[in-house]
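This document opens with one chain alone, in structure tokens, the form predicted alone.
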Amino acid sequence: MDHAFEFLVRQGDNVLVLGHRLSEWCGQGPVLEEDIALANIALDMIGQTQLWLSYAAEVEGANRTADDLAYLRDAWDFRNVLLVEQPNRDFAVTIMRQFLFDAYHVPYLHALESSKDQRVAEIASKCRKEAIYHLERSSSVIVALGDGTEESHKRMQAALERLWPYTGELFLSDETDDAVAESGLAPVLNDVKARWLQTVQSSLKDAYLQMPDNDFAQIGGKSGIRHSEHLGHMLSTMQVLQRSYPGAQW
């Protein structure tokens, strides 16, 4: 296994899948400001995808491009964590999913800025500037809705409890995580977890939301062993043009 390629694909797939999920809100946001904000964040993430998957394609050396990796792989070849592929359901689930990922993404990218791979460090530095804004926004909305009406609080608490079991996978190390940490390519995941937990606890406290007391973790996404049924449905929409017209160009 090429652990460097696997690592790069994981970074690209996380933001690709979450970016596409956010794009599904375009034209359907609860208010105009949120509609535009979610679309802009989706665009940020697709831009980050281009950086990670382009580098992954170079490392692989199999004459594939970032577009090939995004549009011509099947669900079992994707390496995103299960959290980001969960469906939008309602705005509470969407913004809670975003917050839980953002709280992880910012410290992880910060750690990657010290990577021994200069290209990885440069990509992480660029992406972190955007991720900081994403976290600021998602955490502020979490607090506004958690400390809002009785209905908004109820929905935010339900969203947190629904998504919490998917957060454990962010920090469970496997062979690839251990290999890239040992080589200095990426940080030890447990070192990132402490900062994630601090951010999550602080925002949930301000939002008057109760953090679940549950260590159960849904796993399998980033290793490709198991994805939810939702990913296949999402990819059928995301990849339909390229699959229908192979090699099509604008």
Given for the second form:
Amino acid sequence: MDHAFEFLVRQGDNVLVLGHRLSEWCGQGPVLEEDIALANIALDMIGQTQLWLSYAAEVEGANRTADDLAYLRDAWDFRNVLLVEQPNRDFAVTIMRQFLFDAYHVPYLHALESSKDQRVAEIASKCRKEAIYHLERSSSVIVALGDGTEESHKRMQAALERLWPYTGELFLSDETDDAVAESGLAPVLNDVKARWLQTVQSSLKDAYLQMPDNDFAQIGGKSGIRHSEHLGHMLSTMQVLQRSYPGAQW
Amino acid sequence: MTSTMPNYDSSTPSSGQVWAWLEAVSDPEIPVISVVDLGVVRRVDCNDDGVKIVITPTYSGCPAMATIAHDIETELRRHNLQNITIVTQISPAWTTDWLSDKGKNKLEQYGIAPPQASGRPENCPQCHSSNVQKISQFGSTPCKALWRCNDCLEPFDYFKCI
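Show the other one: the form predicted in complex with its partner chain, since we just had the form predicted alone.
The complete assembly is shown below, putting the previous chain first.
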């Protein structure tokens, strides 16, 4: 297995899948400002996808492009964590998923800025600026809703409990994680976890939300072994154009 | 009779000349400022082989990048340049610090509050009141947020500081 390629595809797929999920809100947001915000974050993430998957395609050297990777792979070849493919459900789940990911994304990208691979460091540096802005917003929204009405609080707590088992996968190292940490390409995941936990604990406290006392983790997304059934449904929409009209160009 | 045709000299222009020409290329989403004022053009290299322009995206998903590259090429072709290469680079990452002072003034005159290190607009670009309030951290393009003036009651765009 080419661990560098695998690592780059994981980075690209995380932001591709989450970016697409957010884009599903476009035109359906609870208020216009939220609609625009979610679409803007989606756009940042699709832009980040382009950076990661282009590099992945170059490293692979198999004549594939970033678009080929995004539109012509099936679910079992995707390497995103399970958290980001979870469906939007209500606004509470959407924004909680975003917060849990942003709180990981910022310190992870920060660590990647010291990657031994210059290109990885450069991409991470560009993406982190955007991720900081995303975290600023998602953390303030979870506080507003957690400390909001009885109904918003109830929904935010339910969203947190629903998504919590999907956060463990972010930090559980597998063979690829160990290999890229060993080669200096990426950080040791456990080091990032401490910073993630700090952000999560502090924001949940401000939001009057109870952090689940359970470290059971659903895994199988970043290895591709066991994606949830939701990913295939999402891809059937995301990839429909290239599947129906192979090679279609904008 | 003397010719009034412009003198199409095939020799290589100076990079200073090319920078001056690029001042005429506006940002497609904020037409009041040029891609030079926006800090999107990072480098201009001129030599006998042609001209190389290095540009950088404001945000990684900025949909205007393809149009900017196209507009730069069109403008330079208008000046009879032939071998034009446009390269996109992401490092160092674009920052609002690269917006020129001229660009910031033009933004404000156009009704967009320029970025501030404090992370919030100094005043309303319409009535200049400092009694302003955030509506949303995001706005009509990736580089802007939406604010409102509590005195003249007008909403306005604020150029995000990154």
